[in-house]
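Just the one chain here, laid out as structure tokens, in the form predicted alone.
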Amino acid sequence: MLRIGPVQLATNLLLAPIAGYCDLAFRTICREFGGVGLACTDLLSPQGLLRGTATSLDLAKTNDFDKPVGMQLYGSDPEIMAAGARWAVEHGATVVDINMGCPVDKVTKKDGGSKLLTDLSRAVSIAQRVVNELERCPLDCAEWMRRIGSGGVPPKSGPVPLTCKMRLCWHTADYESGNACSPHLARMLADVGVAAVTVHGRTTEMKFSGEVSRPGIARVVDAIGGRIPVIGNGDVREPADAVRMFRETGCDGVMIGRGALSTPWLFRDCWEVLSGNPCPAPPTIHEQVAMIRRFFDLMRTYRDDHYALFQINRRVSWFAKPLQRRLDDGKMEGIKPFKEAVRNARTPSAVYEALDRFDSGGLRGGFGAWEAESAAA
């Protein structure tokens, strides 16, 4: 089980702020299957959220069952942090997150994301500020029972505590000669209240490229010396992987990310296996179908027709990955016709009519029988 500061998470697995896809309907989806402990939000504008832009506003958006929620923060300035850390305190947050790994340049180009690795007194000053910004907004018993959901253990009282999330460091060259900057970064954030830190074990030059890392996450598990928790962030697409998470670098939980975009069960299937007992059977194609079309559902709820087109219509084919199956002639069946049906719906009822065509048995095979399928009907 795992303890940030004050509060205690019903599970040690965390679902990653994805950059575009960790929205509300998204963190419902992988709550319903299961094994969640904490859900973040999108990397949020703290500028965005004080001016009450549309974007921000819909990004943080969470509700009742939406617990508990991280929100994250990315930013240079520390006041304009620390008002941010309050309007999510006032907005529903259980953990406040400071990006501190993000390695797009929109973001590093403005010094926010992993761009503070290169400015260590940057990076914990606006941390220093944001813990003081959230000791001046402590929540009473009664609204930390409700922002802890039904799975946790609610504290009596106190501030939400703030975590902060990063990379191995910048450069991967600093990182191969053993002068990466998490380790002496991670001590300072605990010096200055940081109730936990989250690590993806990449350099910012790698991107999302290469393999993860597991011993320069243990290096700064290793630094730390468990005076607060290590989360580690990176690869894991299957619960073996969490399991080398935990093994190989001694972390106090696991943050999964894009492993998750199309098998948002993830998080079940490795916490039972973290709990001595089997994997899950993976859903049926007919409950995966489902569950596509409820969070189609869900994003026309939480939005609008128009935004639920354009998000299913990116999203399909990372859905549609575990929908393949293997034929009796060792084959894999085609399912490209699926795909191009949702990615060309243009209407709400184009997408039901794709998701039932598939469900029995339709829209399988190249594209040229789907072609011919289109043509006959």
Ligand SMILES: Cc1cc2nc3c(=O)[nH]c(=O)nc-3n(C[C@H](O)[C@H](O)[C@H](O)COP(=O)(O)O)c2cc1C
The other form holds:
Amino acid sequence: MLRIGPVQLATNLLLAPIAGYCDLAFRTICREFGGVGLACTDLLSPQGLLRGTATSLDLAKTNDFDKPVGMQLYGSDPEIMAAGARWAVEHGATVVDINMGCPVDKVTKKDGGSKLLTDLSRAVSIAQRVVNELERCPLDCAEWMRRIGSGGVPPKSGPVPLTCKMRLCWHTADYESGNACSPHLARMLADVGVAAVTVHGRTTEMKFSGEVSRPGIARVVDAIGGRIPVIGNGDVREPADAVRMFRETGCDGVMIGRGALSTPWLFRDCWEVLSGNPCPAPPTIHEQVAMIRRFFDLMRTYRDDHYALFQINRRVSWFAKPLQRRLDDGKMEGIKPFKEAVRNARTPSAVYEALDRFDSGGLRGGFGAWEAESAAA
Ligand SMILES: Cc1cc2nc3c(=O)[nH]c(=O)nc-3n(C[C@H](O)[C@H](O)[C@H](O)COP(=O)(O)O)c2cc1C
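Alternate state requested, the form predicted in complex with the ligand (shown: the form predicted alone):
To see the whole picture, the full complex is given below, headed by that same chain.
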């Protein structure tokens, strides 16, 4: 079973941070399906948290059901990162994570994210400073009980653990010539008290293209030699991929990102299969529609109607992917008008109407027909 520092997780499956997607509402629906050992916030700016910027505070939102939760920080200044880590501990983090893998210019131009893979001494000094800060603000037993969630085992007392999420290295040529920095970096991070590392098996230059390299992750596992857990990440879209990640890398946990965006029940499925059970049947169409409704309701509760509409407009295509597969038996004409209706919805009631009509088969005549009908009514 996967243990991160003092935190015993209920499963060895983790929900990845995906900026703009893995918010509290989405983490909640993944957890409701089951199988999530740990979920992480999207990357957070420590400066934003410390200044109390509305966007950062929204991104850092959590609650008692959303446990255990990692809060991911990005940046390059050890003091600011340490202050951000303390903020995270004071605001509900079960684990603090440092982003050492983001390839986006906005982050790397300020020496954060995967830019740290080009300056290992800075990466390690940030981690060391954050570990020291976390040791100065330990949680007591009662607080650990709140942070651990239902499936986990609470530690007695002590500091929140630090994890780091990295890529194989920056340059693909370095990886190909056997000079990826990740095995070396992972060892140095373990030396300064980092409790686990996650490795996305791509280089920075690859961004999200090409195939994930499981041998690259296996090299980090070998280098660490069991001192701390290594979590493998990349391209897990079905239970067989998770099985392969464990088998081919020897990793201790698997982190799943994009695969969960269309299939939030993927953790449940992976966990059942990894436990030797058959893969459960997918949710029915009715249950999937209920899940989309639940996501929208939670977004309205945790954020506001405007943001909830923005999110449901852009995410309906992801959610509709498994519906499309279910409807491939000839009744597919309902999907397109459904997606169009939700994408074009400008009020919550328009979203609910589209969901109701799709659920009852009422969008099969096409979006145009529905619009004409609605206009006539
Ligand atoms: C749109 C997008 C946003 C992402 N945001 C983050 C982030 O905030 N922090 C992070 O560590 N990784 C981030 N990632 C990387 C994912 O966590 C993950 O490492 C990557 O997508 C590979 O895993 P997957 O194939 O399971 O998605 C992001 C990926 C995407 C596609």
